[in-house]
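Single chain ahead, by itself, as structure tokens, in the form predicted alone.
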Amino acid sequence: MSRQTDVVVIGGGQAGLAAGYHLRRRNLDFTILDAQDAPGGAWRHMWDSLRLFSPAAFSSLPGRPMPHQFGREYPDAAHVVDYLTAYEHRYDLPVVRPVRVHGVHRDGARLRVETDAGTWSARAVISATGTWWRPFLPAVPGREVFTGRQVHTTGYRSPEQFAGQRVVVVGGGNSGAQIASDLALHGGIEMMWVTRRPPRLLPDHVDGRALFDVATARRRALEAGLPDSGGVASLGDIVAVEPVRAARDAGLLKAQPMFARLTREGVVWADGTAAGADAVIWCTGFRPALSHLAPLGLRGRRGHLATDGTRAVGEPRLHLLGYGDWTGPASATLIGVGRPARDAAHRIRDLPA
């Protein structure tokens, strides 16, 4: 027996909660299915030293400002988990957990959501599962023969995991820079940071507030038919949060070119230069976690589904939220997900009954 509702939201992290806020404002009946056993989404699994790129006031979901974290301008992940937990309770959002969604199927005029806790039938589905659950590892030669430890960003917690070791950090984005800085500032670890291209740190005064303004200006320019400014990507790749600045200023954050392959004992560059390593941390990004949508047959290049705003082109009853700019400008950020969540709720409200 299927449980009937207007909307099923898959994922109870920041994107799912923002969707719930706007669905409630439009008086729609909905259920949020979350695979986690507690609130907080992916923020519950971040490394200990992680800091937001923006102050709390610029890191809020719709309707409820994030409170300031005492003693810190840029909140840590635990503060975000507390905020999301309070947000969920404040709006009494109907989150059911832990529920793992196996697949979304077409079922006549409705969509059928099959889970390990039963079946839901809905007029529309919002997929808000994010990317954290699908880490990407590049096909680097020798990865299978390296005898040291290999972890992705998702498996990193603190420098103590690697005390006394030689660690290679791979990746020139924010995660790579923050984890490399974390290790470099911790005594007793020999850290090497490698990137495919020279890393580009943003100016020290540029944080998430400025990045959101730039992304918003780009969106407005494109909507007005003006030339593409390049947005955030035109400024740089890495926000110079406090630990990154500290490691940089101490001369500890110098990137090496990407190596050509791994060996049993370490890494080797194309010119034959070699370095020993006890561990490799792959800060190499993520892919959208969309396996539950496979029954709909919508998969595109690199796992992306074609969208018109948040709505799937091949299935107008499906919306995707929080996966990056292809599902709404800055939609993978706390402050940026509100607008596309509002748009998705608006379009779902207008679906035929």
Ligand SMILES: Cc1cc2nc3c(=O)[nH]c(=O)nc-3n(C[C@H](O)[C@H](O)[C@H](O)COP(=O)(O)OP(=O)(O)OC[C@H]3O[C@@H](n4cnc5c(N)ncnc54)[C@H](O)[C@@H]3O)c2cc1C
Contents of the next structure:
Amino acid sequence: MSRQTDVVVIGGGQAGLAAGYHLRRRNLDFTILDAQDAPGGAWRHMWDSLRLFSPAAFSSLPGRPMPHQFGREYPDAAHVVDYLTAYEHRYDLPVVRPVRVHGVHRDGARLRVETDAGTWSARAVISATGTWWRPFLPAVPGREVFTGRQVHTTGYRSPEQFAGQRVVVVGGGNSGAQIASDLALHGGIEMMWVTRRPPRLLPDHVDGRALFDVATARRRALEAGLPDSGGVASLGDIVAVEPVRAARDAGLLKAQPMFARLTREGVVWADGTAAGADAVIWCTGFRPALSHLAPLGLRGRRGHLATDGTRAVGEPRLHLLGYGDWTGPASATLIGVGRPARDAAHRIRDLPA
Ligand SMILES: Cc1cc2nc3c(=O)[nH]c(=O)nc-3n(C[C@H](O)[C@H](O)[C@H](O)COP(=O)(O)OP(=O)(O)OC[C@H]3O[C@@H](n4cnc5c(N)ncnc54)[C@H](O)[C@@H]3O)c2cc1C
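Having seen the form predicted alone, can you show the form predicted in complex with this ligand?
Below is the whole assembly, all chains and molecules, this chain first.
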């Protein structure tokens, strides 16, 4: 026996909650299925020193501003978890957890959602499962022979895990810069930061708020047929949040070029230079967690599915939310997910009954 509803939202992180907010406003009947046993999505698993790259007021979901975190202009992950928990309760969003979705199938006029807690049948599905659950590790030679510890960003919590060790941090994005800074500032850890190309720190005054403005201006310009400014990517890659600034100003944030391979004891560059290491932290990004959509046989490239806005090309009853800019500008941010969530709810309401 399957449970009937208008819409199933898969994932109860920020994107799933923003979808819920807009579905409720359109009087649609819906259920949010979330694999975790508590609210907060990926934020529950992020490292202790992580700071948002925007102030609280610029990290808000639709309808309810994120409150200021006492003593912190840029809130930590625990504050986001508290905010998402309160948001869920404030709007009385029907989140069922823990429920893991295994597959979404076509079933005549409806979609069938198979889970470890039974089956749901819906007119439409919004997939909002994020990326944290699919860490990406590059194919670097020697990864299997290295005898030290290897963790991905998802396994990092605090410098104490690496006390007294020689640690190589790989990756020139925000996670790499923040974790490298965290380790470098801790003391007692021999940290080396390696990046494929020289890291590009944004100017100190450019935070997530400014990036959002740039992305919005770019979208408007493109919509108006004006030339592409290059948007956010033309400014740099790394937001100089407080720990990154502190490490940079102390001269501790110097990057080395990427090594060629790992050995049993460490890493080696193409010119033969070697360095010993006890651990490697791979801050090398994520891929969208979409395996539950495989039964639909949709096409895509590099782990993304083809979309028109949030709607899947090839399955108009399926929308994708969050993940990255390919599901809407800034869709994978707290402040940016509201707009694509609204569009998805709007288009679902207009689906033929
Ligand atoms: C290190 C880091 C720092 C970031 N900093 C910022 C920042 O400062 N500001 C900002 O706006 N954004 C930031 N982001 C980006 C983004 O806001 C977060 O990644 C956010 O967690 C994305 O929310 P989401 O709801 O799309 O996905 P998630 O938070 O990952 O939520 C998805 C939910 O779906 C569930 N799920 C997954 N698969 C299934 C399944 N098959 N069945 C049922 N449930 C499932 C998961 O358990 C999870 O609860 C950051 C991201 C990272 C990685």
